[in-house]
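Next comes just one chain, in structure tokens: the form predicted on its own.
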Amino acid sequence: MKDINSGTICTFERMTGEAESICIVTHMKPDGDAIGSSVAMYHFLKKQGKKPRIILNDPYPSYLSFLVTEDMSDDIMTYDGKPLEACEAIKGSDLIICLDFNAFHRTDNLEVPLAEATGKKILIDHHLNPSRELFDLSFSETEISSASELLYQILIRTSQTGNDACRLGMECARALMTGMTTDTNNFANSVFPSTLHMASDLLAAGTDRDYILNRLYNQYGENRLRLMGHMMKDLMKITPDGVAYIVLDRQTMEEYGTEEGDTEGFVNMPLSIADVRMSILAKEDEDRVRISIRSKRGTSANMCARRFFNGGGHENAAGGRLHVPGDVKDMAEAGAYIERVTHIFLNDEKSC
């Protein structure tokens, strides 16, 4: 891990014990590995005797809930609920921690106010093209499963922790495991050594990984079990390329009462199919349609949505988005588009 050494830690603990006001970042639309590690760095700077406060652009998804306990209340803010606010306290912070995103447009709203911010700023992130320049610290390895392992790495390395994960204390230690595990698909994808080490090191420090997953997997309404069989028996598609995609629209959502968060996972389900190489899913979204994308090895996800989706990400889980209009003219076109573009790609690799 090239950005993690002696040097670099001890300038991430000399900028968090100076900084007198902290803010904690992360991406729009915020998953478990975004509030996970956001989590985690929120009870290390408590540990330290810090006030560090939590800023989204939106709403964390509900099967989240249980990593933000009652006394994290007044210390997590979102645009979405208080705009001004929220922008005052990135502008006002003497550091801002910026966890699991590349660059500032992937925090919507927040781009701005990070942009116009004076404070210092730490990246901590795992995906590709980083804006290093926009950072004064940076910690970016994209050979690793996830934002929350990540950040492992380093805290796991302060003096304040010496190697020793019992250290992190449970809140910390539950919110990275919790993020590791939803970036990882529950130990289905981007694994590495080092994310089992850290499995491993966190089940011994006595981090309950069965009260986890069931949180996170058996806490679910009963529409989102039929919505996803709705999804699979009437609205994926498979193209003769070996590209299955599901295009979800609003009023399907509205009608199964789909919250933020209830079609996670679904996106890799595809992938079970032998003739599949790669799954995608189409969610309208306001102005935009939001692009998951997941491929079996060999396909790339991550240049198919640099190519024809207005994003990016890792090998074989990338995102992006569709302008409406712009890329397409409205929802209804997005499934004629991901044939189209899919067939280019998957014909013209090479090109890409």
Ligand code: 5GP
The other form holds:
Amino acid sequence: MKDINSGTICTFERMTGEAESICIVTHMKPDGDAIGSSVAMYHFLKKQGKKPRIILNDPYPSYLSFLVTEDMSDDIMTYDGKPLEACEAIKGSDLIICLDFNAFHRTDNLEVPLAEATGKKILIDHHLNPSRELFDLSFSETEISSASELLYQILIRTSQTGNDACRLGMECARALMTGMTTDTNNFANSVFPSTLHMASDLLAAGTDRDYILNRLYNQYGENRLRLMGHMMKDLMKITPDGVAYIVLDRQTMEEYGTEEGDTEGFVNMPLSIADVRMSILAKEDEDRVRISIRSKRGTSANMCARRFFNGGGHENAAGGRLHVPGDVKDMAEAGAYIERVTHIFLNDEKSC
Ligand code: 5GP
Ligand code: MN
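Please move on to the form predicted in complex with the ligand, as the form predicted on its own is already shown.
Starting with the chain above, the whole complex follows.
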């Protein structure tokens, strides 16, 4: 990670200090890093005496509910439940803090209010190719584990925290540790020296990591493990190019009572096979197929997502979508599409 310039920290402190109304926005279908960084930002601002609100496009998955304490319920709003209020909150704020996404369209329905909002905007993100021109202040760093770690690096340098993680407060520290833990797949990917320093400092400050791990990884229903077995045994295909892919349709998800977040982490599993260099999970959604891509070093999930799946992300972890009908005629065509485009991608020297 490049060192964060102290001038930008001052600007961050000035902008948050001056703002009367602040909203926090993150990407659609929020994951642990999106909710972790948003909740941490919320608590930091509350400590400053502010009244921030978190505006989401979709509800957060239940495995993250431990981060959203009851006293926050009036300050967190979902487009799904209150579309008009969510848009008005964004447009009416004089400061909008955007976490864990690199372009407005990653917020789905919040894209238009974000583009129309006249309030100042701050970006804190770790994805490739950020739209910096849309923001008054950007913290964009790709050599870092997560948006939560980047936020930690900012908050720890503020005068409010004074390089003492204890002064972040327990809720803020716990949310930051959660976001970093989920985005690194529990320290398996994207771990930098700064990531371990952060973890060490947060542990020393009293963050209860056992509690976090228990909430994140030991609270699923039996159905999730049964679904995983079915996916790995019956649905996973491996192409001669070394691409493992799984197409998961809605009927199967209904059969197993699958909820949002239940398939978290499954896309990583096929990478444990020696001959697999890239893994793709295609999940049926309303008018699209949601795509998750993971790759081993030397193969770019980001390039593949950008070129063939209307998406992007990080070098070895990316996502996107296929429009139905559009990119594919129907769901049944998704497997053939994945086989065709990954063959082109992996055999085109320049692309990966
Ligand atoms: P996941 O597979 O967990 O949904 O996403 C993997 C990573 O790629 C995450 O960091 C996520 O934010 C990012 N990502 C997913 N979809 C997109 C997309 O459409 N565009 C961009 N730029 N990043 C994405
Ligand atoms: Mn992230």
